[in-house]
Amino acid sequence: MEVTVKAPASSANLGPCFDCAGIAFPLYNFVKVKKAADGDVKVIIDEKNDVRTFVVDEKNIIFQAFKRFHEKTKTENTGYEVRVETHIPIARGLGSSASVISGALIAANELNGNPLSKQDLIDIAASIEGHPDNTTPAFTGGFVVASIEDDGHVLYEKIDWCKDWKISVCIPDYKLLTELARSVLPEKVAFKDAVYNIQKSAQLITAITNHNADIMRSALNDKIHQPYREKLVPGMSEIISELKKENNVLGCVLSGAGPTLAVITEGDNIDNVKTIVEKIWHDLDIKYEIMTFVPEENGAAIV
């Protein structure tokens, strides 16, 4: 028996909500899983017909998904074969790893008789990544605010996104590993910067809840992570500065740890966004692609 799970991409943080909010996109990985009898976890990655096969160990997120599933259910892990068809760009800040984790957990649950609830799987996924901002919307779809409580339980709330707000993801052609993007963050932040982010996070939730574009324009700002990471994303500060001059642009933020930029616009007119990004990145000799989405309201599911 083989189980195939379709799992969406996601964008975390949205500016000020560092490690506690994310939104799912209609871009997907397909995770195909079947049991094996040799105790190993064999992974086949199919990325644009570039197929790689390897046996993974505890350092791998897919291995961890199965290991923690069986620890939770107190059952034996006899091994799995996993084929991941990747359509979410890897190491671009679009939640590719979260989609694979969610797909592996849902498939493992199905193959073992569904002993765990969706909440159980969400908790396990967040424990693997260490934060719930990508993994939770991968399970639920939509825009989600989430936290990991002291006991490991994930509390989350899904909030309706304004249908008039589109998100254009500007994806450069180079990778930025999360480990590197986290390494540039400071161990401590100034009190005034922490207060600033609390204010902007509260504004962001209010703006999304009430579909208030004016508040959204103010809310999509951050002093906790983006000022430190922008040096890893050439042209980022210039793009953000130029987009602030456009009336239909509500804001531009790093998608997750980057290097993808997420531009939130009101209405369908994104031609000026493309023109600005094209000019700045062309001058820096950066190749890229731009995709425009409305959020994916459905989370990972068996197909």
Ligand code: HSE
Contents of the next structure:
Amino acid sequence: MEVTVKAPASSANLGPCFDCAGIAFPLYNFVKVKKAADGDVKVIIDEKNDVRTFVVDEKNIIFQAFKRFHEKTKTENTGYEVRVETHIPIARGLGSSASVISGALIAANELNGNPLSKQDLIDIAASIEGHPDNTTPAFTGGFVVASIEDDGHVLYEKIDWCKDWKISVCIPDYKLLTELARSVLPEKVAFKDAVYNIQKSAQLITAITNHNADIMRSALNDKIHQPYREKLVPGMSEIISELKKENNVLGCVLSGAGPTLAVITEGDNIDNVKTIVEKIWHDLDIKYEIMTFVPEENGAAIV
Ligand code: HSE
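Let's compare: the form predicted on its own is above, so bring in the form predicted in complex with the named molecule.
Below is the entire complex, every chain and molecule, led by the chain shown above.
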């Protein structure tokens, strides 16, 4: 028996809500899983017909998904074969790993008689990534606020996104590993920067809850991760400051750990966004693509 899970992309942080909010997009990985009998976890990655096969170990997120599933259910892991058809660009800040983790866990649950609840799977997924802001929207769809509580479980809540607000992801053609993007973050932040982010996070949730564009425009700012990551994303600060001048732009933020930039606009016309991004990244010789979305309201599911 083979199970296929369709699992969405996501964009975490949305500026100030570092490690605690994310939104799912209609861009998907397909995770096809069947049991094996040799105890190994064999992974086949199919990235636009570039197919790579390897047997993975402890260091791999798919291995971890199965390991933690079987630890939690106190059952034997006899091995798996996993084929991932990737349509979510890898290492771009679009939740590709979270999508694969959610797919592996949902498939493992199905192949073993569904012993775990969705909450259990969300908890395991967040424990693998160490933060819940991509893994949770991968399971739930939509815009979600999420935290890992002291007992390890994820507390989350979805909030309706305003239908007039579009998200354009500007995806540069280079990879940025989350480990590197986290390694440049400081041990401590200044008290005034922490207060700034608390204010902006509160504004962001209020703006989304009340569909208030003026508050959203003020909220989409950050002082605790983006300033440190700027050096890893050439052109980022220029694009953000140029887009701030545009009436239809509510904000531009780093998508997750980057290097993708997420631009939130009111209305459908984003020609001005494309012109600004083209001017700045073209001058820096950075190739990219832009996709415009409304959120995917459904989370990962068996197809
Ligand atoms: N909140 C995480 C970060 C998302 O910004 O590092 C990346 O997976």
